[in-house]
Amino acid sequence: MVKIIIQGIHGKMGRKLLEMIEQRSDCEVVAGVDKFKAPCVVPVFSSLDECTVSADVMIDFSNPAATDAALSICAAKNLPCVICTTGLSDETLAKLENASKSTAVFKSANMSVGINLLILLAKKANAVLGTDFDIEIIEKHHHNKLDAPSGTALMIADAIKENASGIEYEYVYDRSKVRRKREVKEIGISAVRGGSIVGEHDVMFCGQDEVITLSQSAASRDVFANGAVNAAVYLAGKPAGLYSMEDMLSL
């Protein structure tokens, strides 16, 4: 049985956690992590650094600061980390490849089993296709999401950039500030937020008289937290390493 403490155990996703793993029998949540207070079945305590329950493993789904703060922590306690945070900055992400030196981490901005089988279609496309085809990628989010573009499609157009080879790709957000033509070598990401989308992914090749697009769209969060509990059971015991998708799922 795997022993799982959950970071933002208060929040939406924490919450949705909570509720998948009751029903699961191959783990079980036996703290959270939350600076709110609220009725919990499982102690919940305002930092990790404050937790005196021992686990496997931790899901952090909270905010950049307490994911942040957790990272050294579970680097000191040699305790593995499931981390779901979006809108990390860089200076996190390093703290997190450090992390992994001492501890397994498993990092990905989309816990959906879909969305890593896109990324995965999008960079055969690319390699097909190349430079013949502009690449523009379109995420769609509900209205109160803070961080734009999604870490989600960052996360497919570093994975189509890092699998191209003769171009260096370029990413651009904005195209109202300057007039010009449409370079090969730019990746158009563009964002919508609006009402309750949970979350949607377009990657579009435009080519001569010709366009394909790859999507995915998610009809409720229980994709997501499906994917960080199956994370969190692959994850324990697991020597020290940097973890994704790909490797929990062999793509």
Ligand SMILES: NC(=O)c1ccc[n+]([C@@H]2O[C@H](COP(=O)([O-])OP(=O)(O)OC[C@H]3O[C@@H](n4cnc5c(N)ncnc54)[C@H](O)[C@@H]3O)[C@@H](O)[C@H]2O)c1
Second form
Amino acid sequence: MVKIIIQGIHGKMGRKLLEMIEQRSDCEVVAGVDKFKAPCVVPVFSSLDECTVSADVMIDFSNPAATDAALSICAAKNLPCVICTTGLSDETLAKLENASKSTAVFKSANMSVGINLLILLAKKANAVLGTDFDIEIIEKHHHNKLDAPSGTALMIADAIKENASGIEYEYVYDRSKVRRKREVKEIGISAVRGGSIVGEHDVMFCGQDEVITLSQSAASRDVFANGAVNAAVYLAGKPAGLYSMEDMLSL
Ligand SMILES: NC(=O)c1ccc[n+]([C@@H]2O[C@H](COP(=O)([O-])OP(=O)(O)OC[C@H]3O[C@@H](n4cnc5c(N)ncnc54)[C@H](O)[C@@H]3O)[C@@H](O)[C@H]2O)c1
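Coords for the form predicted in complex with this ligand, given the form predicted alone:
Let's see the whole complex now, leading with the same chain.
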């Protein structure tokens, strides 16, 4: 039985995780971390540092400052962690890399199987279509989302960029400031915020007289929660290192 601590336990994703893990027989939630105080079925601490309950793995769905603080503690305690929080700064990403030298760290800005498959397809599409096709990524999320563009849109763009040969792609988020033609090396990334949209990502490959669009839409947060719990079970007991959905799904 894998013992899990949830950081951000009172948030939308934290509550979903708690609900989902209750239905499973391979893992259990032993404690939570949240700065917000609310009744809970497990002990909740205001920081991971104060948590006195031992566990096999921590799942983090909180905010970048809390993630940053938790990474130091996970590294010091050799507590494997699944980092799902998005909008992490370059400093926190460097800290995450560093923490992975001391403990197992799993990171994905999108825990759904669908998005990770879409990334694989997007890399393949770019390899086949090349620079004859302009790449535009459009992401849509609910009106409470703080970061833009989404961590997932950046994850898709990064994967295409890292996989591309013979071209150094640059990201363009805003076309309102300059008047000039679009360049081939651009990956346009646009964010839409509205209502209760859980998460939609379109990757468009726009060529002469044809457009190919890869699209993924999440209808509920269950797809992320399910991926995060599977990642936690996968990570428990793993040696130090940086792990991804690609490793878990053998993509
Ligand atoms: N990787 C994925 O698949 C995925 C999916 C959904 C959301 N997310 C990301 O996860 C994060 C959380 O999403 P959410 O929708 O649950 O947000 P939310 O705002 O509903 O919940 C965040 C929780 O973290 C707590 N928190 C904030 N600061 C804290 C601190 N310093 N210490 C302890 N707890 C703190 C808040 O009190 C809140 O309960 C966001 O960054 C979001 O973009 C990632």
